[in-house]
Every structure is written in structure tokens, then in C-alpha cells.
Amino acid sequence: MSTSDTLKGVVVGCGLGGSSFIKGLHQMDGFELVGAADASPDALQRVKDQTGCTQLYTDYRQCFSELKPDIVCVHTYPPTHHEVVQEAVKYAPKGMITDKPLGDTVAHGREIVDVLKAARIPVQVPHGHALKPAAEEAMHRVWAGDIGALRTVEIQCVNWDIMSAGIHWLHYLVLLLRDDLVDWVMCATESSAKTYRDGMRVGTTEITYLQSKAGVRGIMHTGDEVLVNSDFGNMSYRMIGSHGVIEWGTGGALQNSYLIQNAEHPTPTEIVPDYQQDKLKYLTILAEQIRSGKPDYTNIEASLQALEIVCATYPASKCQCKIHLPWDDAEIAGLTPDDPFWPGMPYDGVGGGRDGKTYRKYT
């Protein structure tokens, strides 16, 4: 395949998220829109007024059998990504775009990853702010040392949740920490609003906390109510090394930039990136791996490695416990949230138990 020949795509799912690859695979050099797939009718009738395209299904498996695109843009609902990503296979496309979280379950995000990787097939999955230049200048200063040891990342976001944009923050932050692995993972969640995004239950206010096999602690505040104490408005990603600290964020004015404080920039410093892109360069990304042959899967491994830490925040909350990383379908079953020892209650001796008086694991 040569670098002048137009890759044709079709998007399954065309709400939000379907909606910019939609417009990548019809504007891009490059890439062709040749058509797409949605339960919806009236969803399938914007794709044809906003494009021309008139290659549209309500059954996308009727789409990949008649079509046989070389790239499938998989934007629909976390607990149906996996069926389609597996359906899709079955046509040999050269690349896939799969949306967050890869699936509802970390079970079902492992058989994408698994099925992709058998078959050597590319594959992107559009964490857009991990491609935002503020945060991609930001991480290589960290892998540099501009800030020292890495210690602490303090995330907060407001009006979202773990699963929904917490999977992207956590998406950086195992790039961020590269070959040191989360270790474990404990929650907080509360759900007195009841609320529901894409399909999937959510938290109305949420504290993660993790630690890294190296020490690195994560903290990440989210939910309906959260104050953002940062000049980055509704969502600030505070990176604290032992000689400095990074921030950048995804609103208010300087939403396009980053700050640091460090030896050479003694009170906290703006730094605007002089380049910009946005999440369509993962069509990018992914037409070069397809023609270079060089499939890379770092971007989709480390998606599952924060599926993984998400869907850990759920029985950590409700079952009190630290769950240790990775992920074990057979342990994390085994929980149960009906263990009778409680902080706060008075101890009756009874049911085992530590003396804490005496265990000290480090002296």
C-alpha cells in the first residue's frame, strides 16, 4: 500500500463521539467516508446532510459485510464495544478507532485488546486530552526531570465521573508513569443523584486514590460537586515532583497552556505550546502504522490499564478494601461487602483482627 492511496472508513455510532471521526474520515487527506452505521435514523440523516454520504445502515454488521472498509470507528455505547470490535475483525479492516472505556467490563476490554493484537491489526483509542500539547509537552518534561521525582498527581474534574472522563486522566497518568505499574487502587463513591452517562452508572461524587509500585501516590477527585481550587476552571491535573510542579488543565483561560515552578522558573510559569491538534491526529497515528506495517499498541494497553483502574473504584468503595493491580476476574468476584469488622465501631474481640499497638510494618 502505498502513502498516496485514501483509506476508507466508516464510523459505527454517530452521537458525540462518532460525530468528529465522522468529519476526520470526510475532510482528512487521506481518508475517505464511505459510510455508517447507527440504531438511530434521524442520526444516520445528519451524517447524509452533514456529509453526502449515502451509505448508511441501522445494522452494522450489514455495513462492515457490504462495505468492507479499511478502517472501522467504533463510537457506540462501553457495553456493546466488544461485539462490534469482534464483528468488524471478521472483515480484516487494516485499523480501528475503539472509543472509552474500551468496554463495560475489564473482561470485555481485554478481549479487544486480545483480538486486535492476534490479528496485528492498529489500533487507536481517542484519549484526546493526552494528545492536548499543554499535556504533551507537560508529560515529556516529567519523563525529563524538569520537576524531579515524580511523587504525587493530584487530578480534579467537575460535572464528570470516574468511568466517563476519570478513565482519561487515569489514561495519562499510566503514560505518565510509564514502566511503574499502579499497584493498588481504593475509592470513595457516593450515588444519592442516581445518575447514568453512556449507557453506564455513575458516581455523584468520587475519591480515587492509587499508588504506584514505585511509591508515586495518584489522587482523583470527581463528581457533580467538586470544587476545581485551580485557574484551569472546571478540570486541573497537578503533577508534584520533588523539585517542582506542573499543572494544565481544560478550561478557563489558560486551557492552552501550562504552568511550572521549578529551580529555573522560581514562581509559577505560563507556557503556551507553539503547535496545536486536537484527537483526529489519532487518524493520523493510525494511517502511519498501517502503512508503516508497524502496528503499536501502547495507546490500547494502557487504556486497558485504566479500565482496569476504573473499574477497580467500584467494589474498592463498596467492599472497603484495596484491590491490587492487575486486574483478577476470580478475585475481584470473590469480594464480598459483608465483612463485620467496621471502623468506628467499638472492637469486641471477637473475629480475628490486628493489634496495631504492635504491628509496625516499617521502622
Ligand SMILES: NC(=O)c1ccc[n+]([C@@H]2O[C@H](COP(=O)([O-])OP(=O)(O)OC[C@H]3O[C@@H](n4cnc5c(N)ncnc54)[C@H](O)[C@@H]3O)[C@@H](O)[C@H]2O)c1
Given for the second form:
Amino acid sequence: MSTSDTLKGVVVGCGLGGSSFIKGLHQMDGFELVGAADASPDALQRVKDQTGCTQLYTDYRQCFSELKPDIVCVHTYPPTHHEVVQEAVKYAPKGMITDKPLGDTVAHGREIVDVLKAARIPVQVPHGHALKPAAEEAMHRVWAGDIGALRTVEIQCVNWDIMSAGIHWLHYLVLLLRDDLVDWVMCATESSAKTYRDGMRVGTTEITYLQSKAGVRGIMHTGDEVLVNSDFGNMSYRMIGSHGVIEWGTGGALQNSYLIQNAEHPTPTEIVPDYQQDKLKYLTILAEQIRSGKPDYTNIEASLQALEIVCATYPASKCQCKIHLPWDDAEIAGLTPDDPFWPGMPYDGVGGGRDGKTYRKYT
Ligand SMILES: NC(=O)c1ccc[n+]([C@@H]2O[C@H](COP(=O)([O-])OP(=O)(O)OC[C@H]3O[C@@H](n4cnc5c(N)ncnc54)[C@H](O)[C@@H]3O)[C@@H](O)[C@H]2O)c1
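The form predicted in complex with the named molecule is what I want next, because the block you gave corresponds to the form predicted on its own; please supply it.
Below is the entire complex, every chain and molecule, led by the chain shown above.
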């Protein structure tokens, strides 16, 4: 039942990503789904069938101006997120959900962060896996030192790519590393199948490799044909420390658990967290921030850092280079794939370069 405290929300983009928040606003106490916008009349019809909501718009601008919602949830394709957010902010919502990736470019992602922070509007990016109990508990155990010092994170993920799902795993990595920032990123992508997803061209097979300032390695295998060699089905997140290993994932029989191996558990041991939550907790967190008047931008800042890593992978792959973070627009714009220095070919002594036998950055 709607009360004066009820937060009235609309969803823009009523496909897979928007469906959870349509359900959340419709069913959760303290929220009300007052309208929805989607360019597709079929998508709007599905919202009507599922929720009975009748304030349906093919133009989100009209939706905002007529309904003036408290909460706007943006689940269109990445290249449009910034336009929808900019438009929504004109109507001063109390809070926003903006789906991942924040944008198709770092500039668009930064635009969203900047405009929401300037207006002090609380926002959450629904990186649902960061709230998955097994993943959340695993992160706390790494922070607590239960596997010693974190050395390597290895992610394997089939059927998805760096931009669509990889950003979830990178967002988790940014949170896991806390104040140890990602220093540089390398990547190899191949596009043999010309794969596209969510309105973006993506790699068919991809390997992302990164190093943090403290030397933690991140290795992420994504793509249509990645064979995940794990008990966690279609996605495995392995955190390897100096004194143990923790692994969680999204598929297989263990998907609600994590495995830990350390001094206390000499063989891999399954732990099942004793609580439940899913990505709709982001609505609860948002409501808490709206009611307290204290926006916390940790989640969206981590999402922006993850977008920087994602957006660095493509030029890194194209230009055969590593890209240092934080993101530098001028440096990235100046990259050129023109003159590749192909490893594995004889060195002919011309064209400069570095003598690797004498160079020592670390000893
Ligand atoms: N957080 C998550 O776990 C999660 C899960 C799935 C998708 N997503 C994200 O949701 C976004 C959409 O992906 P999807 O899988 O829902 O795609 P989808 O194709 O299922 O749905 C997208 C919907 O947006 C509508 N749309 C697109 N542009 C629009 C515009 N300018 N105005 C109004 N409507 C518009 C389309 O008509 C479509 O109905 C992407 O950013 C994706 O990464 C997030």
C-alpha cells in the first residue's frame, strides 16, 4: 500500500536488466512502480501484463515530466545511459539506479558520476554479484587475511564478454583491492564471430591482464568459448593468497557457496553463508541513503574504475600496449596501432627500442 513514505519509481528500459527493478518497485515494501518507459511497445505491454502498471511511455522524457518520480532506474543500452540520466536529473529525483556499464565510454560514465554527485542524488549501480552472499563473505575473508596476502585473482567466464559481465567481475576486483589501485591493463581480444551484446560490439574470446600498484595480478578469461575449469559452472572467481585460496562462482552445484583452502581447511572446504540477498538489496540501500540524506558514492566510483579498466582493454588489445590507470583521455586518444613492434620476430637493430638485457625496473 502506498503511504507518504513510499518511494515512487519508474523504470526506463524494460528488458532483462530492467525486469528485476520492475519487480522490486512493484513488490517491495516502501516502493511503488508508478510508470515505465521503453522504446518498444511490446516491452511496455509485458510490464502491464506483469504488474498492472498503466503509465507507460515510449518517450522517457514525457515519463519524467508527467510522473516526476522519486526514483529513476535506467536499464537502456550503455551508449544511452548518460542521456537518460541527464534528462532524469532535470526533474530532481530523490535517487537513481543506473545499470552497468555506466556508459560505452569512460567520458560518458564520468558524466553520470559527476552530474549525480553535483546534485547530491544517491545512486546505486546494480552489480548484483558483489551482493551475492558467497561473494560478499569471500571478500570479507580476503580482507581479514584468511588466505594471507592476496597475490592473484583469476576469473573465468563463458558466454559473456569484458563489457557485459566482465565489468561485474572488475567492479568486485576494485572493491576487493580497496586502496590498492589498478596500475595497468593489457588485453588480447579476437573477434572471429563478430559477437555483439547489449548494443555493443564485443570480443569473441578475450583475455584481460592487469597489475595493481602493490603487484596483485588480475587475469580474466571471457568469451563465447571459454572452458571454465572449475566446480562453479559457467563462472569462477578464484582469489589466490600467500596462504590459501578462496573461490566462488555463479553456476554449478556450488553456486551459493564458496570454497576455501587455508591452514584451517587443508583441503578445499565448502562454506554456505547463512543469509540471503540479491541485487534488489540495491533498492534498499538506495532508500536508506535517500532517507538519511547521506549519499555514498563508493559503489558508483568503483563501477567507474571498472569501466576505466574495461575501456582500457580495447585500445590495449588494438595497439598492443599496456594502459596505465587512472584513465587519461589525452594519453588514450594519442594511441596509434600504426607501427607494431611484433614480438617473436628477429630484432634488426633499427627503430630504437629497449635493450631488455640491461633494463631493470625491479630487481
Ligand atoms: N545488472 C545486471 O545484472 C544486468 C543484467 C542484465 C542487463 N543489464 C544491463 O541492462 C542494460 C540493458 O540490457 P538488457 O539485457 O536489459 O537488454 P534488453 O534488450 O533485454 O532490454 C533493453 C530495453 O531497453 C529498451 N531501450 C533501448 N534504448 C532505449 C531508449 N533510448 N529509450 C527507451 N528504451 C530503450 C529496449 O527497447 C529494450 O526493451 C545494459 O546496460 C545491460 O548491461 C544489467
